[in-house]
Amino acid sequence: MSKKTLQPPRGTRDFYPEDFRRREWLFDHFRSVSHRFAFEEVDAPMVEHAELFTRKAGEEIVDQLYHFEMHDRHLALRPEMTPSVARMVMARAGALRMPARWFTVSQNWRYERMTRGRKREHFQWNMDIWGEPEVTAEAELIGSIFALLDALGLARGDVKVRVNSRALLEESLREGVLAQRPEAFEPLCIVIDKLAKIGPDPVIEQLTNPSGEIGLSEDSAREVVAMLSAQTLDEAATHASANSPALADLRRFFDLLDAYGVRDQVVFDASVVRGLAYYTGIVFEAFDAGGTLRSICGGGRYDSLTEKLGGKAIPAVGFGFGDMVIGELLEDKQLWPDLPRPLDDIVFALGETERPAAIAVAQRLRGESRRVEVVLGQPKLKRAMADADRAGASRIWLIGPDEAQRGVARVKDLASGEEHEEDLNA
């Protein structure tokens, strides 16, 4: 077997003991926060059919599936959760009590140019809200992004979220520049959604590519850069029509944010545009203060998903939140809590005919819920203290050929070092 295929495949990682007590203490505090804002938990396959997410999925996803062909179907590793949810959602739609709140912890693919933060293989909890048409949907969602934010011990103000509206967008642009030509605009969002990463000059060239899906003039092109560049909705509105019902939810929605208390962490931000297909009302991104990281987490509003999937339009708005961004975050803020190894006694038998004994010992422990290792083999008594001290355990328990013949062990407390017998038949 050579070195390459000993090495995990590029953009994948592997989760030593450390490394998975972080991932388990941040998946603790997914779950908590979707707990406590009333979210069921739910999962789908880790493989679908590959058109679940090809179909009308926009140009990003398709090109970074992992997918291949077997016995006649073609099938993929799931790139994000939210189609998947959205079938099982269609698959009860009659049935649900809506609206429905489901959340996930699901881990996803996506072969893609890495940088710092995002890999190939990554986590991302999500939450979705299923059959509500308010904008107070969007409203607790942001609440819950803030409430997760709190509980890791960010700061106010390491984080801000930038919300704008693809409906507003799809409005302005449709009374403007795309006129005669709506069928352009989702392959626009795609384009302009690099507005951050690329710079204006290269979304220009693309906007007015003769041979591309948009072809707009250079004139119009400049026009719609101009038009992401508002950075409050003052600004905005000089772009839309006075009775505009997008303008109107985004005023609602920044109104509800302040009931929640986090309305100075949220700004209004034109080019913020989400690059999939399917957002249909107000879109969301966090970032860091500071700038160094790519966002943290993004969602937005999607209401005619289930449609495009062939069933019935139903309201829905979720987030896919992952787990390596927020982690470099935690590691600049120095926010990762000491994890030690989940240890509460260690028992020792000094000799084989003890071992019985211990085992025993180890056994009823156990069964009182504590967290308890046997010591395997016959390591001398001098090292066998020093590895339960190492390894974090709170106790030691010593049987040897006295304690045996009395029917007790030797107990010793690690912390403070005091000893004391327990009955062995307690």
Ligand code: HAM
Contents of the next structure:
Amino acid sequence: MSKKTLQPPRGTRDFYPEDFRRREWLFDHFRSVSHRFAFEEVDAPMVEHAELFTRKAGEEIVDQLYHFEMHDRHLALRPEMTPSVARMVMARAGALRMPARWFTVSQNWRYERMTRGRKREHFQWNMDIWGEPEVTAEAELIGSIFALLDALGLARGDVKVRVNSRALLEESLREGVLAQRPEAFEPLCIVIDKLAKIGPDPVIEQLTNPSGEIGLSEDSAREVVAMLSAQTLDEAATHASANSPALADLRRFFDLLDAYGVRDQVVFDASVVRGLAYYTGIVFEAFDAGGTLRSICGGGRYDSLTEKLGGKAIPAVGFGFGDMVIGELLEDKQLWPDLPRPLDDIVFALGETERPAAIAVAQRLRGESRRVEVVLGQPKLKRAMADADRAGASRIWLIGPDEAQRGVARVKDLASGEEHEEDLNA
Ligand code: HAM
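Having seen the form predicted alone, the form predicted in complex with the named molecule:
Every chain and every other molecule in the complex is listed next, the one we just looked at coming first.
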């Protein structure tokens, strides 16, 4: 076997016990915040029909699909959770109590170009609200993101959420440069999402490409890019009509954020459009305030995804929050807690004759929900004591011939060094 075969595939991770403890600590927070916001957990298969993900708007995520043919089926590892959850909602659309509040913690696969905080598999916490058309849902989600950041120990100001509205952009473009071709809106969003990454000139080049789907004139393309520079709602309002519903939604959304106590952590930024085609309304992304990392989470309203998948339209809004960028931020801020191996007691039989008594005491302690290791093999007492100390156990139970005969165990508290005897038949 080659050395390469013995490595995890590039961009994927092994989780050793210490890595796994961090992962579970983070996931426990995802779950605890979700429950505090009254969301229910769901799950779906990691492998789906590839067609569920192959949209035609030119999104990167479609080119990054891990997919394969098997028994005449074209299957793919999910790159994101949203289409799977949409499929599940559609299957129960008539019977679900709406609004439905669902969350997932799932592994996703994207053949990405890797940078800090971006790999080819990652876990995502998703929270989605189905069946609620009002921005009260968006505000609830932003509230939950900050509840998570608080729980992880991040300070207010460490993370900023940037918000825009695709609906606002669409309203302006439909009255202007896209008046004749509204269908170009989705591919246009995918192109302008790259603005921060590739800069204005390449974006203008793609918007004006005569053989592309968008085909704007140079002046129109420059006008679109100029619209994206608005940094306040009032500035954005200058491009919108006075009675714009999208603008009214944004204003209400910001007012609601006040009630969640997070209004000052959220800024309007017209350049946030997101790189997924299905968003239709408010969109948002969270970034570290230092601006050194990629997006911590992203989401928005996507009211027509179920319709695109062949069902009736169901209003929906949600976000995906990855495990990697937040991991980097916790590392930078030295906020990862010490996570010792979960172990309470070690039970050591000095000889094989005493092993049944050691197993019996371990079983009794396990029955009391203590986490107990029975020492396997026959190490020397000194080695067993040193191991117990290193492993972080709080007590070691020793049973030698003398103890077994008297029906007791010698119990040593590893922090204080104090010893006492416990009755094995108690
Ligand atoms: P997304 O922006 O593609 O949205 O991903 C959401 C988050 O997942 C990102 O902000 C990042 O934290 C993490 N993420 C994405 N790709 C990678 C990667 N290659 N490596 C590490 N982390 C990554 C979605 O996936 C939408 N489905 C979210 C959503 C849910 N929208 C509505 N509901």
